[in-house]
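Listed next as structure tokens is one chain, alone, in the form predicted on its own.
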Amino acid sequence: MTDSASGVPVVQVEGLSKSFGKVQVLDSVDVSIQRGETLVVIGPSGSGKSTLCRTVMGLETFSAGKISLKGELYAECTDGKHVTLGSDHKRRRLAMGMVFQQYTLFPQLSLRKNVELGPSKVLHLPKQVVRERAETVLARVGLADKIDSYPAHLSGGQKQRAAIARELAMDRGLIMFDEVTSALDPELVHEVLQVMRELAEAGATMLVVTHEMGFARNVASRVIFMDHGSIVESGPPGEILDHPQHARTRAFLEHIMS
């Protein structure tokens, strides 16, 4: 998904803007994500964090800007209305995955079948490869003993780890996490963050929207603070969290850490 030798970003977002009616939710956002980077996005509710993820994923349209994947156009809008899709758009779309706040597992399927579905139906991999891949990724997130269980029999943390396993099974070049611990009981948050930490340590490329400042401090390669649809400032986690330059960043951190 990225040519590390050339330094081409996995994802390059340039001048990305989006409105819901008269509300500007993304305002000329520029951001890039390098291979192996864990980019953490923080900011107050309504600042555009989730919309940024959904727009990059192709789940939302946009009114200006462009998105490139590995240096090639993925989507672009120059007239405020019509988004032009780059060549081989569908294949490039498969190179990105997203884990949502809600687990979005199929309740009628076992964990094995939930994880096997994408590699089988979308990637059209051989049955044995699909089976082995499901077993491998479920073991990786600590759910080997739950492989034949159904979502209704799992805790929230286990469901979220299963959702992560499902994206791992698709061999994504980039995985985005949209506040994946926000719906969990506090005692279950750690198990999900631990899986994400291990992915980061293994070199996965991730875009993480979170309010978990400990994760941002200890795992992020870079931290971005967003407010009112714009990137206010970005930099190494120690710089942003301990020495923010902008008053809005300071006010947000004082509030969330108080």
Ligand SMILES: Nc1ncnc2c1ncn2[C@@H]1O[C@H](COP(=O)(O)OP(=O)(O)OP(=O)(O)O)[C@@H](O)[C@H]1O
The other form holds:
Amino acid sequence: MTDSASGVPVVQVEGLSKSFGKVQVLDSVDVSIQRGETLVVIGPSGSGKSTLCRTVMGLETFSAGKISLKGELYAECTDGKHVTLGSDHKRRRLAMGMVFQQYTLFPQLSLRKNVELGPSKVLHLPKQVVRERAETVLARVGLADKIDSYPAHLSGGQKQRAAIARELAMDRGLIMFDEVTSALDPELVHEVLQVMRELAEAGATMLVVTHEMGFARNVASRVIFMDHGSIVESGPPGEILDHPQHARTRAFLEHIMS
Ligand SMILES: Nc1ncnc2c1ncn2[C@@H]1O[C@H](COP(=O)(O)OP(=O)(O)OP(=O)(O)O)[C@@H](O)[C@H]1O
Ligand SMILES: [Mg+2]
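The structure above corresponds to the form predicted on its own; please provide the structure of the form predicted together with the named molecule.
Once more the chain from above appears, this time first in line as the rest of the complex follows.
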């Protein structure tokens, strides 16, 4: 039985709270992602979208709540003390990958080497498998002909597609995309969104933070609207984008569409 058939979410976040100093940036957030879902997170600047991703990734501590992966407790915080459970924390973190707004490719390495690094050094796959995997994923994002190029010789859109290829090469259970098109020139946005759309259609499990409402409308399984560290509402894209129930969602959508 697949995870989606069994109803066990790939990631389940319950009551997640986090503060930076006195500022509460996540306020009892509940969210789960089923296998094959594309969850799109929208919300104003500072609403906690990146912090949510980073916390789920295990890059941030938190002050209350728990995170489960495929039904197993991954990290939990009771009594204000952050606890990460299990000795296989690292392995579980490897189940998730993240693509950031700013390119994170190694400038001194070719695209092939950038993509091969994780499968080789972290997954310890055989050399031939690593090579073939790099070729496959770079072809998948339309960069087969750039495999020997260096990041400095690529456009912003190509760099972001390479960053996506690098996550694909790790064969992640979940990939999070945090505003991966925000730093791109407008004419390069489409090619990156197209790659993400193809991944979603191929059944990848994705959490996508974006201001691209066309993507949210056409690709999201569900849309979540966050404000001030809370999930204000969530539902199918048609519901949230066309018939939002909350004034804050309406105000945000009006602002972003104008
Ligand atoms: N390392 C940090 N130290 C202190 N405060 C932080 C830190 N990171 C984020 N914050 C604060 O947490 C809040 C949420 O930030 P976050 O980056 O998660 O928002 P966001 O929704 O991703 O915003 P944006 O749309 O601008 O990317 C903001 O008030 C921000 O200033
Ligand atoms: Mg952010």
